[in-house]
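In C-alpha cells, one chain follows: the form predicted on its own.
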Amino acid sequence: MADAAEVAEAYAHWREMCNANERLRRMLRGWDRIVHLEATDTGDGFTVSVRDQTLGPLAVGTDGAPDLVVRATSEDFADMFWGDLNPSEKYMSGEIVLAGSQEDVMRLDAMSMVAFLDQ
C-alpha cells in the first residue's frame, strides 16, 4: 500500500516527463478535463486537470466535477507513474476501473500506453 504522499511523489516524476513528452502534448490538444484519482484501498482521492495540452499538478481531495474517474489501488498508481506497470494490462484485468465517455476512456487509455512504452 502506498501512502499519499508517496502516490503524490510518483505522479510529480510522470507529470514532469508527460509534459516534456511532445508526442503527449499533441495528443492532450484539445482535452481540458478534470480527472479524479480514487484509491480503493486507501481511501484517498486526488485531483488532476489537463488545460492546455498540460497535465497539472496532483491535489489532494477530490475537486471538482470530474470529466473521468480512474479507481485503482494506491500501490498501482504510484507504481504506474514511476512506470513500473503497465496500466493498459490491470485496465484489462479489472484492477483499474475507468469511468467517463467512451472517447475520454479511449484517450485516456491511448495516452497511458504512450507513456509507458516511451518511458
The other form holds:
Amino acid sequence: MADAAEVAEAYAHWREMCNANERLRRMLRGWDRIVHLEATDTGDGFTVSVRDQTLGPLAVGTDGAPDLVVRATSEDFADMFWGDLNPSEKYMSGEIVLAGSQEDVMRLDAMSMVAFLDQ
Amino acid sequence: MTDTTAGAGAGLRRAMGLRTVVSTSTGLAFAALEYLAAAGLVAYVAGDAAWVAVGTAGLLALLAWGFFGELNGMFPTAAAIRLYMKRSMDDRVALVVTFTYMTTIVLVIAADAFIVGSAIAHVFGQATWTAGLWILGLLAVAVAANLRGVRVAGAVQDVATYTVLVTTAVVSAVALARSHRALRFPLQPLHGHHPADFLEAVALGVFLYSAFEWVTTNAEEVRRPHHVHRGMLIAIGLLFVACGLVTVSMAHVLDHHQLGSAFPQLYLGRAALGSAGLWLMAGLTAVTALNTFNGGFITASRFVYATAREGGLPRQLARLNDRAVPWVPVVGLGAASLAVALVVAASHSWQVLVATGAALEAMIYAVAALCVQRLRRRLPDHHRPFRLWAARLLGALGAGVFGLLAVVASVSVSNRFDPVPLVVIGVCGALSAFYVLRVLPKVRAAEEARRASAGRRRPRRPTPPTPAEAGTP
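What would the structure be for the form predicted in complex with the partner chain, given that what you showed me was the form predicted on its own?
Below is the entire complex, every chain and molecule, led by the chain shown above.
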C-alpha cells in the first residue's frame, strides 16, 4: 500500500516528464480537463488538472466536477506514475476502473505512453 | 429482470444522457447497409409480411439485449468484451473470436462507403464505375477526419439519427399510401415460401438490429449506468418500427430489379415523393454513413490501440499522432475498407457482405449467450446490477438459436445456397487463429524482454525495521 506522500512523489516525477515532453504538450492542445484519482485501498482522493497543455500539481482531495475519474489501488497509482506499470494492461484486466469519455481515457493513456515510451 | 443500478459517472462534468445513448445505439445499427439488408430480406418471405420476420428477429434481439445488459452491468467499461470473454473462456479463443468479430466493422464501413458511393453516382446520372471514385473520396475524407481527431458531437449525432429514422419511416409510409394497393399477405409470411426461407429471413432480420450493443463501449461516460440497457431496449423498439415499415414498403412498391439493386432506398424515395424523394433518400444515406464512419472508425481503431497497449497486438499499432489518434489502425481500417468496398463494387456482391455480417453478428450473440451462462457458474457472486431472468435456460436457448442463424446466414445469399460468406468468415477466423497461436507468443515475448531491459524506475522504500531490529520490546 502506498501512502499519499508516495503517490504525490510519483506524480511529481510523472508531471515533470510530461511537462518536459514537447510532443506530449502538442498532444494536449485544447485538452483542458479535471481528473480525479481515487485510491480504492486507502480511500485517498486526488485532483489533477490539465490546463494550457500543462499538467498541474497534485491536489489532495477530490475537488470540482471531474471530466475523468480513475479508480485504482494506491500501489498501482504509484507504479503508473513512475512508469513501471502499463495502465492499459490494468484497464483491460479490470483492475483500473474509469469513468469518462473514451477520448479522455485515450488521452490520459497517451500521456503515460508518450512520457515513458516516447511513441 | 431486476435493475439495482447506482450512479457511477453521475458526477462527471460531461456525461451521456439517455437520449444520446438511444441515438448512439440506434445510429450504430442503422447503417446504410440496413436498406440493402431490408431489401434482401424480402426475397425470403411473402413480400408485405416481411415485418413478421423483422418482428421475430426483434424478439431475438431482445434476447441478445438481455445478454449484453447483464454483461455490461458486470463490466461497465469499453474493455468489456475482453473482460467477459477472458473470464468465460481460454484467452486465446477469446482473442480469436474478438478479432474475427472486429472484421464486421470493416465490412460495415466498406458496405456504407460502397452504398453511398453507388447512390451518389446514381443520383448524378454518372457511369457505374464512378462509384469507385466516390468510395475512394468518402473513405479518404473519413480517414483524414479521424486522423485530425474530428468526431461527431453527441447533439449532432442525436439529430442525425432521429432524422434518419423519422424520415425513413415517413417515406416508407408515404410510398405505401401512394401505391393505392392494399397489402396482399401481411400476416402470411410463408405464403409461397418454404419454412426454411423464413428462418433465413429471420437471420437477415437479426442483422437489421445488429450493432445496437456497441453502445456498451460508452458505459464509462453515461450519466446513469442503467441508461445503457434502457437505451438499447428503446433502440430495438425504434429499429423494429423503422425496419418493419421500410421492408413492408419496399416489398410492396419496388420490383425485383429495384430490390436487387445497390440503392433500393432511392427507388423507395422516388416511389414516395418523386425526384425530390430520390434526392432526399440519397442525402439520408449519406447521413447514415456519417454515423457509421464516426462510430466504426473510433470503435475499431481504439480497440486495436488498447489491444496493442495491452500486448495483444504489435506495439506499432499503438503509435499516436500529435492529436493523440492511433494513426496506424485508422489508416489500416480505411485501406481494408477501401479494398473490400472496391471488390464488392466490381463483383456486385453486396448481398454476400450482408450475409457475412448477419452470420458474424449471430455468432457474437451466441458467444454472448455462452458467456452469460458460464459467468453465472464461474462468478456467481459477482455484482450484477442487471440480472437476466432464467439466464441458464435463456443462455442455452440463445446460444442454440443464434448459432443456428449464424450457420444459416453463412451459407445462403439472396435465397440461394452460397457458401462464400462461410468461406470469408473461415478465412478471417483462420488468420486470427494463426496470429493468436503463432505470432502473438513472439509479440508478448518481445514485450516482456523490453520491459525487463527497461528495469524498475520506482525507488525502493527502505523496509521498516522489525521490532527486534529496532530494539523495542
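Rigid core: the largest C-alpha set superposing within 1.5 Å between the two forms. Only a predicted model underlies this, so the values are computations on that prediction, with no experimental measurement involved. Residue numbers count along the first chain shown, from 1.
Novice: If we fit on the core, is the Cα of residue 110 displaced 2 Å or more between the two forms?
Specialist: Comparing forms between the two forms, the residue 110 CA shifts at least 2 Å.
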